[in-house]
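For reference, the chain that follows is the form predicted on its own, supplied as structure tokens.
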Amino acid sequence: MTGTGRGNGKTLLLGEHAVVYGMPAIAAGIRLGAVATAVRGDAFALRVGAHAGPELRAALEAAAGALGVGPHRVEVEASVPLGSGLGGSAAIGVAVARALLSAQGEAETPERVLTAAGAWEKVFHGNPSGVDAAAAYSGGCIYFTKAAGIEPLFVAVPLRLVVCLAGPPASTKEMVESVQRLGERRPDLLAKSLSGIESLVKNARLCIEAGDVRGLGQLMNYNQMLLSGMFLSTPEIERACAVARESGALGAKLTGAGGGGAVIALCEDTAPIEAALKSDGFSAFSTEIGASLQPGAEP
């Protein structure tokens, strides 16, 4: 029996790294993602596009083990740029988990998919917060903590984003470890930074629920300042943020682990910001986090 599954890429609007320490983060799925196809086999085998290898096979074995299923051959096609801070690994992990369950004829549950995706993520990232997998699974805008998990977030007005790839990607595991080392050297700096990010995330939630995109943009800019102060930014990220803001973006920041990878810019009109980034040599595309119904409202 053949099974298929999909996972979304993601953006972290605010809260990266702080979420590893139990603070909240706001994330959203994006249209780019991954699709997996699984069939039962005599041995575990996984191919992502043209890529295969022992680490991918180990991740597949971890996900399958979490689900209690045997060997499968899995093929994955990913449209999200991998290693860019856009949740490519989690998108694949969720897609693989869904495909494995589908191949067994089993109905998925959030707990089973996220447990399997978490096992997948540990192979690559060591100590993942779970927010990437949560966004990859839910697809919408979420408020996430390690303790409480996924809370769907009401989005009053569409959030229009330009996503820019700003330099070579960095290892999420290495960037998380760099923050740990910062905490060992400067516990006061890390504590103040995490507390500041927590406050920004909570205020950003209010802005999203009220439709205050200008306020949200300012909070994103402040979040970028704190992440830069934690040595997670790069000259390419700073240049991309500057180009976006100078072209009319309401706010711009890195998204993901930092050290390279992606920048997101919140815009009223994405076209001039996307054009400006491309003319400056960056790869960029537009996406939108759609407005959602008020809880309890009729569709």
Contents of the next structure:
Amino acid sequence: MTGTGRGNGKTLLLGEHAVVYGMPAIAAGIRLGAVATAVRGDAFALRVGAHAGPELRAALEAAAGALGVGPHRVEVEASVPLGSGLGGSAAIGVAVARALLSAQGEAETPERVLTAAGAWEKVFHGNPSGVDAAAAYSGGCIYFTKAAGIEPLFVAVPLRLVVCLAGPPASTKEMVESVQRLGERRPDLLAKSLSGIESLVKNARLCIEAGDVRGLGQLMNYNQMLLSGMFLSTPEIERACAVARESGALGAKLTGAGGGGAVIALCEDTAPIEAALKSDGFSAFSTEIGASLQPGAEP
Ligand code: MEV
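Form predicted together with (R)-mevalonate, following the form predicted on its own:
Shown next: the complete complex, the earlier chain at its head.
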């Protein structure tokens, strides 16, 4: 029996990295994602577009192991750019978990999909908070903590974002480890940054629920300052944020692990900001975050 499944890409509106330390984060599904097709086979094999290899196979085995499922051949088509901070790995992990369950004719539950996607993610980065898998699973806009998991957020006014790719992708594992080393060298700095981010995320939740898009933009700018202070930004990310703000964005920040990858800009009208970023040499696209969606639905 052939099974198929989908996972969403995501943006982290606020709270990346702090979420690894138990703080809240706000994430939203984007329309780009991944679709997996699974068929039973003699051995585990996984292909993502033109890519295959031992790490992908190990991740497939980990996800299948978490579901108690035997060998399968799995093909994945990913529309989300990989390694850009847009949750490509988690989108594939969720798509694979869903496809494996569907190939058994088994109904999915959030627990089973998220446990399998978590096992998948651990192969690529040792200490995932689970926010990427949660957003890949849920779509819509979510408030997430490691302790409480997914809380769907009411989005009072649609959030218009320009997503811009600001430089070569960085490894999430390496960026998470760099924050860990910062905490060993400068525990005071890390503690202050984490508690600052926690306040920003809690206030951002209020802005999203009240439709205060300008307030949300300012909080995103402050979040970017704190992430830069944690050495997660790059000159390209700072340039993309500056271009976006100068052309009218309400707020701009890196999204995901940083060190390269994607920047998001919150806008009243995305067209001039997307155009300004493109004319500065960045690749960019626009997306809109509305109310929460049914699990697995296309955002
Ligand atoms: C990566 O998209 C988000 C990080 O916070 C890592 C994680 O939460 O697992 C950097």
